[in-house]
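There is one chain below, alone, in structure tokens, taken in the form predicted alone.
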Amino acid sequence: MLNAERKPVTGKRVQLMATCLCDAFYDDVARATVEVLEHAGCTIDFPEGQTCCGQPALNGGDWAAARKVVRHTVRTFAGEDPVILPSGSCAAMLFHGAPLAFEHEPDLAAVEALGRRTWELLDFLVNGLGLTSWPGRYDARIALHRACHARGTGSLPAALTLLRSIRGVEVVEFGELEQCCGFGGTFSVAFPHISQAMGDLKLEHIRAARPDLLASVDMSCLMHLSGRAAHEGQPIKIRHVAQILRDALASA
């Protein structure tokens, strides 16, 4: 499913989908997407059911699991409201990896539905609000992580868009821009040594550019990279966008 396909965002209700990844380790990425949002003046509503996209089923084959997941998320996000959430993998699995697993399957329209109001959170802000600019002050050469999964959509020109537009904020750029950075959901775990060899390269970009941090709209690029680094003994400064925007707020 195209973002020319996506139901046009008429208010500010919003249904937050929080994914597994901030449930399990990154919480303050949930957290800093509320403020975030809650700045923009929307209002949120958290389904207390919701649990998982469907993508590591899907990727891993078991399609059958991956739709009696998603079919549980078509449930649990009802209604026509806006459903955000702040990573660019998950929200591709909404509106293009959940419709590719119903092609032949009778509830097919309402997972595309679904789809057309998912929106990952730098796109909304962009491209759903309207936003241009954010306000306040964070000072760091921010290294920007191109996640594959946010290709082709408008999450990563609307990160871009907003970062620089932050006082204090200079997005550095690093070779091999468009280079996957090797997690791969369960390909990390069926392919570990290509994988692995292809986080240690995209590290080697990334600090060539010298950046005080590696930011992404992808918290399991930013896990994975991050794994790397400290594996090899050279950690590396991570935060989602949401964070960045969200501490720039405290000296707005």
Contents of the next structure:
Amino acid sequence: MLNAERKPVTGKRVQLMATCLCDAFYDDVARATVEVLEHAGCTIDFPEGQTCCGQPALNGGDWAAARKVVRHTVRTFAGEDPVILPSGSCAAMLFHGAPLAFEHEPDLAAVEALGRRTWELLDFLVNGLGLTSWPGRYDARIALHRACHARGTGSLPAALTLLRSIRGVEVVEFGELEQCCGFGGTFSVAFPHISQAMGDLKLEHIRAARPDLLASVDMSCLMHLSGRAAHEGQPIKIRHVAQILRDALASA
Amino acid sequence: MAQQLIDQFAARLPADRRAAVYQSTKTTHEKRTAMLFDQFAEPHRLRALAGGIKQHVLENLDTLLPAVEAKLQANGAQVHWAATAEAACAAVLRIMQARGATKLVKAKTMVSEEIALEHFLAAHGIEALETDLGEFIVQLDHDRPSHIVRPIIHKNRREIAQSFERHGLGAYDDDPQTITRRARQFLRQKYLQADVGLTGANFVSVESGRLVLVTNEGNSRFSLAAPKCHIALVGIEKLVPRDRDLGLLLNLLARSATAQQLTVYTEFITGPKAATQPDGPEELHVIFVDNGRTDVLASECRAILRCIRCGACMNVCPVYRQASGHAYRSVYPGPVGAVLSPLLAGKKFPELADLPKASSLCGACHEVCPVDIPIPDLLLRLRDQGKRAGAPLAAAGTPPMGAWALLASQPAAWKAALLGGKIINYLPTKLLPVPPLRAWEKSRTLPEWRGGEFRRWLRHRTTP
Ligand code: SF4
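Alt. form predicted together with its partner chain, vs. the form predicted alone above:
Complete assembly follows, chain above in first position.
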């Protein structure tokens, strides 16, 4: 569904964009991303000037503000190396949303060029680097939430391929996989009732499958769902897929 | 923090209504998906192909419309052009008055809702009776349709039985078969008395001038059986270039709309009754309706005009499922309506500028759309338009992004904000890296603030 035309990966030098959520809350996910990429043989460059992908403003309708942040990101991630993000939604912002907001801008080409070398982590590991399995062991029944921004990209099949190849992992099915968790960035603030109802439905389906933990390639969905579960006094365990891969390595 | 109108509506929606909408949309969506993937190897490629055909039509309307006019005329039909809703209503009235007609039966057409035809005709002493069961019930109750394929998706049979009783269609009985039988008995008489049968058209083939109508109740056939005059109200975007395009589009339409391989009735109408035919309408009038469509065509959202009104996008939409159709305050609800309704509103765009906000941008609508309309992209464009127009309805609930954008384009300030996050509650929300955290916390618990931790780890670790 998303425009995800990508430049083939040649080298193993990558730039990491941690995303603002990992910068602010989920530092361990960013660490796991580093460790997973290094295990795959990558050398990582972390541009210190990075901030946010600009998605809150794009979705909020303030495209002028979004372009300002995107321009900063384009400058910060100069070069030719792939840019890797532990988030399907921020990656999609750079390869799909940003070009949309720059359609009539003189610097569209630079934005598109960044988009063509931007990858969500799992998509990169499998479809960029060509990995087909992951070593190690991780004993858990895992419910994998289908983050919406991974729709139509290689991220979900990639995550499933690697997760299923880990000894001890069982990926459990649950209902209404195609339905959104209800986060949607500013949507969750402007539509508190609907957002909550969507989250509760999602949690109901997930709980019915009795997983040990809920995983995703996006922390925003997990923040919303676990935040809702904790608020209701029934916390659920969440893990980014990168954390599972990293932890599996411990017993490789 | 202002809450959006559609969210307020959803919060007030009675639980049984929401349950009815949710169950019906979920079931239809799941059957649709199973059927498409069961019966076709690559449904997504079919959607792309169908989208390409309809997009081709949109980009060539300037030549296709005159071509279909000539074809229709050659087939014996009379063609009328209506630039506005008023002009379309007036055209219907003119045709009826010329025949001294006072009674009209009407098969389901969204365009007639759009131009408020029933209301207009009533003011001129003309009865326009709905014959689609759902629309008939909506009409009885002076209600409004809440779904483009299932107009009474919000009603349960108890409500319907009560309203039948109120309107003298028999003592209370909520057995669906009884309801249908009573409606049928009532409508039979009306079909016979009507002077004019009015329909829409799902497709019009430029190649042959054929009008294509699909229904499940056969009411459009009845509407054209006795009356001597047939009026078809057709949006100018309903064309397909060739008859053979119908093979693909009809297959996708029925599966997407109601999870059927084909609707029960598919009619191909190639003009009024021929001399050799025993009966049927002697006059066929086709009214092509613009009503804002050329403006949509000129906009960056023109892809929405590919829509074949299957309703799949609303069936899968989590927001529609929670809010139901009336929340959208317009003829077209759900994801398609969130794009189309504000656009068709023209100068009144600001009054519906909140509709494009009613989406988490999850993309489920695009994924099911049989003509592959990138609805989320169009919603985003309209959000930008709403912001630039300064529409207050669109702004409700969205924090201002200016200060945040400034912060996010200045690395030093950004890092300081990350480190300062421990005083989260003392900062204006708009200065936080993720703008709306404060409001968010009302119904969710925030994770622990760990701003700066990852960067510290990365700096101090010994690289392997
Ligand atoms: S936008 Fe697409 S899915 Fe929605 S009603 Fe139109 S054709 Fe169907």
